[in-house]
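A single chain, nothing else alongside it, follows as structure tokens in the form predicted on its own.
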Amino acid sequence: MSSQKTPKRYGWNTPVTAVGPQGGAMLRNIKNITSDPLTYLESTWFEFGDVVQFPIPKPATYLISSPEGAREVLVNQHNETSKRTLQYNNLSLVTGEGLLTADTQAWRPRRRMLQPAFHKEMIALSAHHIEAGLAKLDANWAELTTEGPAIIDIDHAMMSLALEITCGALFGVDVDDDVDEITSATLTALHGVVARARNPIALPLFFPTPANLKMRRAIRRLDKAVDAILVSRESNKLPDQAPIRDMLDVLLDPDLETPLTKQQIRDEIATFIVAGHETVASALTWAWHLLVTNPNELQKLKQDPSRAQLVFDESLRMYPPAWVITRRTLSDITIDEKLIPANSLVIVSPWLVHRNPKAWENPNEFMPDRFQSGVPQLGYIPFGAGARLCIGKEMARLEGSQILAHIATHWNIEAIHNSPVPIDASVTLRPTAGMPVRISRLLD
């Protein structure tokens, strides 16, 4: 651990609580920072600790990498903390304040309107929809595969099914025919979210930059979709008093004690579109990526379908989605030890807390069967933690384990290369150039 001396105050005031790197080193670094920021962050935790201040004087900046740390931000202290954070902002651009995004005053109430839609029974309708969007990719492998094995792009193949699911399960709708185009619109709104908070200076969206013009296209793309589904919906009404459907019913809801406005429910469909298949997507990919180079586990998984849960959770560890959390504190507290002052900007990484040797053994080794005896409470943060922890996490969870094992039971699945699979680490975790396999069809 470094001794590095650091100076009392940054500009502005700023008092300093914590070591961490000099500001001259931060702007040597600042292209790898932007190009790799995973490892910019690992070596920093690695150097300075489980709590470092980088050399910003507003707002005061930590990265906190502890398991104890991370629950004290997300769970014990999140009354004392807000999204409003740039992370958060900038994607609020594409979906609006839905729950995702929204500050815990209209969080609150817009969460327990929406818990209804994910229950175990609305979860458990989401099966079939799960076996619908299975028996689609079934199909299409089955064409490709008619003369031998075919190489494809797992990564596409992912973000296509999960889209299929979510849209079917969450809003009752088809979107096979706009799949791609609907992926391609949120790819890019999420890779403009990312570029805005990279760059200090960035415009605001309506000014017409090539970058802005091309995002506003985007965004308008998913607006298009979230009108299809209402749509959609306005045609296919049931009778009043009907049971509940789905998410879309929920948001629809003529007798909600104040109705949503035409743009809250907007929002919260394009909140869904975005990390509903984003999320479990990228999860999915790095899924095949560990099992096609651990090829003792994918072969685990064929023997016994019944542990593709296991697989799945250990994929999320050790390849989070949301692989940064940030909050603002809204007053002083205390992470590890160390004073974090109000109107800090709070950074939890679950891919270094997934990795602290604090909260796992052997952190860097793909062992599914760590999680034989459940999902820990403490150190294991995939889909957040405490109060906002993700409203989706149990469909995520059945919708992930559901399609590995169906995939790994029904096709061979091998690794075209041993080349290290580059990470673009964008709003979420996905490989930068697709990744590219070979699919054939197991005899039965």
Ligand code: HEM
Contents of the next structure:
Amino acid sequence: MSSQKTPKRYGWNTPVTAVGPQGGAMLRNIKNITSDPLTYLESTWFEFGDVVQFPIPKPATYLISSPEGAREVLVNQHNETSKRTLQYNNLSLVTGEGLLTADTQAWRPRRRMLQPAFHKEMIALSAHHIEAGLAKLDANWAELTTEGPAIIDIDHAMMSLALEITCGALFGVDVDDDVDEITSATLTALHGVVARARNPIALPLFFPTPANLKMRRAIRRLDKAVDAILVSRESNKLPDQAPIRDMLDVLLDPDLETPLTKQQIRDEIATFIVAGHETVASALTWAWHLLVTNPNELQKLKQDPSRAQLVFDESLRMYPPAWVITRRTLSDITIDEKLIPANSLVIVSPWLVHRNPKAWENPNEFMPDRFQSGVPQLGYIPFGAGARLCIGKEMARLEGSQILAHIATHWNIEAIHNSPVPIDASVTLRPTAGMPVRISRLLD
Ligand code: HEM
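Let me have the form predicted in complex with protoporphyrin IX containing FE next, following on from the form predicted on its own.
Next comes the full complex, this chain leading.
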């Protein structure tokens, strides 16, 4: 812990209620904060501990890294917090008021309405779409390896696979020809979201700055994808009384008490495209990174594919795709005995919580077996926690484990170098320059 003296108040009369860096030190670090936020967060946590207040006058801004503190913010104080934060306000430029960004009042009935699309039986149905996606991947990789081993970008492969599965399982459409177009539109739009969050003087989206124009173009491409999904369902409508097939049927259900408007339907489809594929792809990409750099674990997985769930859960611990979760406090709350005043921005970073020795032994070691006795209640939040827990959690875990098991038992995958892979901490964690690996067919 630092023994530096902090002032009693920052500007705007904001009280100082927890230790943290001084304004000068933070300004000197501004380049690192934007270029390598994970390292900055980690060093701030090492220096100041589990509750840190940044020297920001408005809103008062806190970083919470203890397992109990994370639970307090996300679970116990759920009713005292809101999602009206810079992170979510910017994301809603892309997803509108969909389930992920909606604030409590609009969110509650929508969650109730969409939950049936994620019941056990519906999730089991997605196994079929996962198999179909994997069959395509096998065919594609077989072509690439006819002459022998090939080098591919596993990150790109996981993005395409996850998008196909999301669109198949949730909307019943085959996006085959448009995969690259939709994934690149999603990435560009999300990069725009992050760039805005990191730029204190970002102009509203209607100003035609080059960055805004690029983001608007990406949003238009996503809108086109949403329209194509709706057109495809129009020609494939459910007969009356037929059981619900997927999430799109729930969204379009004319018997809803209050049927959704066109805009609300668009926002939910965009939300699920964005929330449902890049996260899974990021998790899988880092799982492959961990496996190829820990060949003994890869070998164990090949011999016993039922270990895939342990591997996926542990990868999510070490590389949680959603590496920050933010909330605004609606009233004064107390976290780890520190007062967090109303209207503060609270940042909970799964990246830090998952490395906290209060919850994890040898946190920097890749040890899938630590999940043998189940997923711990405290200190593990890759999918968030509490009422706003990820609605796609079980679908993602099924997808992740099925894909890892299949690829490990059908293909050889090797690292092509041993250097560290730089991380681009954008909306999710991504390798800065893709993740090239060598693949070859595993002879039976
Ligand atoms: C490994 C993959 C995934 C990760 C790491 C992940 C992570 C998260 C996290 C951390 C949250 C909570 C955010 C918060 O509390 O502010 C969340 C919410 C959400 N996720 Fe996921 N997610 C994943 C996969 C999916 C999938 C597959 C879908 C859809 C099929 C999905 C849809 C959503 C939605 C709609 C929400 C908002 C839920 C609500 O507020 O009611 N996610 N996700």
